[in-house]
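Starting off, we have a lone chain in the form predicted on its own, written out as C-alpha cells.
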Amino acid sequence: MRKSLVNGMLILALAIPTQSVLAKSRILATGGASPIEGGGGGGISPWAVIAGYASTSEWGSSVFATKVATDDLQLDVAGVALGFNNRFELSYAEQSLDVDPLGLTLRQKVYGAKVKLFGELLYTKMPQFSLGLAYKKHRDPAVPELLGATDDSGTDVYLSASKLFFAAVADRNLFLNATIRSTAANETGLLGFGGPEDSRSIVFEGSVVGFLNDQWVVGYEYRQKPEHLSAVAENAWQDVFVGYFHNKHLAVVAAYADLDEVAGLPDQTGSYLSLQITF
C-alpha cells in the first residue's frame, strides 16, 4: 500500500468530526466495506448493498486503501466508489499483485457498476438483490499468456443477495450475502482471462456476518473460484475479518485470508486490512 495515499486517507478521516453535517440518511455499516474490486461490500466479494450512505434523493462517495499480505505475495489496491439514490453504483479500483520468489508484480484495473434491482436490506422479509458488473483490464498480460490465458481482459456479470436480520443471535444483528459470479477471470484476473480448460464460470460467494454492536462487527467470507488454467491449480479464498465503522466516514477491516494456492504457490494464508473513508 502506498504510504503517501495512506497517510492522506488518515489525516482527511482524523479531520472528520463524528456528528458531521456531511453524513448522509442510510444507518452506520448499511453501505458495508469495500471489497478488492471495488463498490460495497466484504473483503473480498460484493454485497447487494449500495457503496456509501446515500438515501433516496442523495449521493455519496468512499475511498479505500487495502493490503492483503501472504508468504509470497502482496497485494495493494486503492478505488474510489460512488452511489446514487442507494439504487445505483459505480466504482473503479487499481491492483498491483508482487509475487516475491518470482519478482513480478501483476497490475489489473477494474471498472465497476451495479443496480439495485428489488428487495430492501432492513425492514422487509425480501432481501435486497443487486445486479453488478465488474470489467476488469490486465496491464501486464505476459505473464498470464505464458500460463494459457486467451485475454488480456473480461467482464464479471454477478448477482447478489444481502439481507440484515434485527436480534438474530444472541440479541445481535445479523448480516447474510449470497452472490452468484459469471466470470472468466483466472485468480480474480490478475492471472489474466479464460484458457484450455474453460472460457467462462458460474462461481458462489457468501458472507456472514454478526454484530457485536453498533460499530464492531466480526464476520466470515467464502468466495469460489473458476480453474480454467491447465498450468496452475485456483483454489476457493476465505477469510474471517473484525470491522470498525467509527463513524459514517471512518471504517477499518482487518482479516486472516487463506488464499490457498496462488500462481503455483501453496499455502497462501495472511493478514488482510483494509482503510474506508466515507463522504
Contents of the next structure:
Amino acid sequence: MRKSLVNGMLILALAIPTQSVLAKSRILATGGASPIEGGGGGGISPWAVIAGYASTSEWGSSVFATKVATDDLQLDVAGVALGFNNRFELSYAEQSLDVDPLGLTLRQKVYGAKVKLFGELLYTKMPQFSLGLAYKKHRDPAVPELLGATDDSGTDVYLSASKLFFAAVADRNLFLNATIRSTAANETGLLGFGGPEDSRSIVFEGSVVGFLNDQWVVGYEYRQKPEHLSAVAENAWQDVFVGYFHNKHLAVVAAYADLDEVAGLPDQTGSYLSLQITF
Amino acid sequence: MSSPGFPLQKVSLVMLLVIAAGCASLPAEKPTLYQQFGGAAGVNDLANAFIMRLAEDPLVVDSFADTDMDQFHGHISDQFCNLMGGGCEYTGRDMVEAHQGMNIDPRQFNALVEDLMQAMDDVDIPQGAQNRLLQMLAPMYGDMVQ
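Alright, leaving the form predicted on its own aside, put up the form predicted together with the partner chain.
The complete assembly is shown below, putting the previous chain first.
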C-alpha cells in the first residue's frame, strides 16, 4: 500500500514535465532547498515556500538526496515533493540513521502536506505564511521504545513565515524564515515519539539566508528540539551552509552541522551535503 | 529535564534582523542608482534588452500584441529613470490603469521579473544595483496582478 503511494508520487513527479513544460515560472531559488523531512525549506527546517517552481496553474516537483555525517552518526535521506499553483505541496521522505558505536540503524518515513495561507515571498510587505503537517512513522521502534518513547508514529504541525527582502544588507537580498512547530517527535522522530517527560512540545526554528547573487547563498539555521525522553538528552540543532542554485533543475547545499548530543553521543558535529533536482 | 526554555535571545536576533531589514536605508555617499545603471544611455540599453526578452517570452508576448512598442520603450525608460532618481518625468498611465483588464496572473508577473533580471544581466548591471531596482519595482505586484 505504502510502496504504491511512493511509486505513484514518483511516477507523477516524472510525468509532470511532459504535461506542462512551462511548470517553472517562479524565480530561481524561491522553491528553497530540501530539508531532511522533505518539502521546501532549508536543511533542517521547513519554510513557507512551496517546493519546486510552479506558479499559477502549474505543477512542479523536486527529488533530493541528503547525507549528514558526524563523528558517530550517518543520516541518509531521500525524498520527493510535488507543488501545485504555488499553493499546495505534498512530500515524502525516507530517513535512515546509522548510529555507528551501537551498530544500530533507525529508519522512518515522513509524509508531508503544506498549504500557503496568505502573503507573498517576494512582492508584498506581508510575509508568506504556510501551514504544514508531517506524519512520521518509525520503522524500527524497538530501540526508541527501550529509551522510553511512547509511540512509533507522530504528526508535526507547523506554521512558517518566509520573506525575501530585496537589497537589504549591502544591497544584497536577505531571506528570513521563522517556523513554530508542535511535535511529539524525539530527534525528529528517529528516537520515536513522546516519552516520560512530556508527550508534545512547541519548538521554534529560524533561518537566515543571504544571497551573494542570484545563484549563491550563505545561511544559518537553528532548530529548537524538545526533551521528552529521560534516558537520553536532546539538544537544539544548528548549521551554517552554502547553497548553489545552478538553474531551476539543479541545486546543491553543503553545510557544517552541529547536532550536539544525540542518542547519548555527545558533540555530534559534521558535514551536511544535499543534492536537489527540480522540474 | 523539563521542557526546553524558549530561545529568547535567538528569537530576538531574528526579529531584530527582520526589523533592520525592513528599515534599512541606503548610504548616501555611493553613486546614485541612475549612475550605476549608466545614466540615460544605460537605461535606454536596459529598456531595449528588456523588450527583447519580453518578445521572446511566450508567457507575456501576447499581452503586448496591441502595444505601441516605441511608446512602451519611452514609458519604461522614463519610469526606470524616475524611480532611479534620474530626474525624468513619467507621463504614462498609472500602473493600475495601464494593466486593468489584462488579467495578469502571478505566473506572468514572475515571467516579467525574470525577463527584467535577465535583461539586467544582458547589459551587465551590477548585482547590488539590480537588487535595488527590483526592491522598487516589487510593490507593483499589487497594482498589476488582479
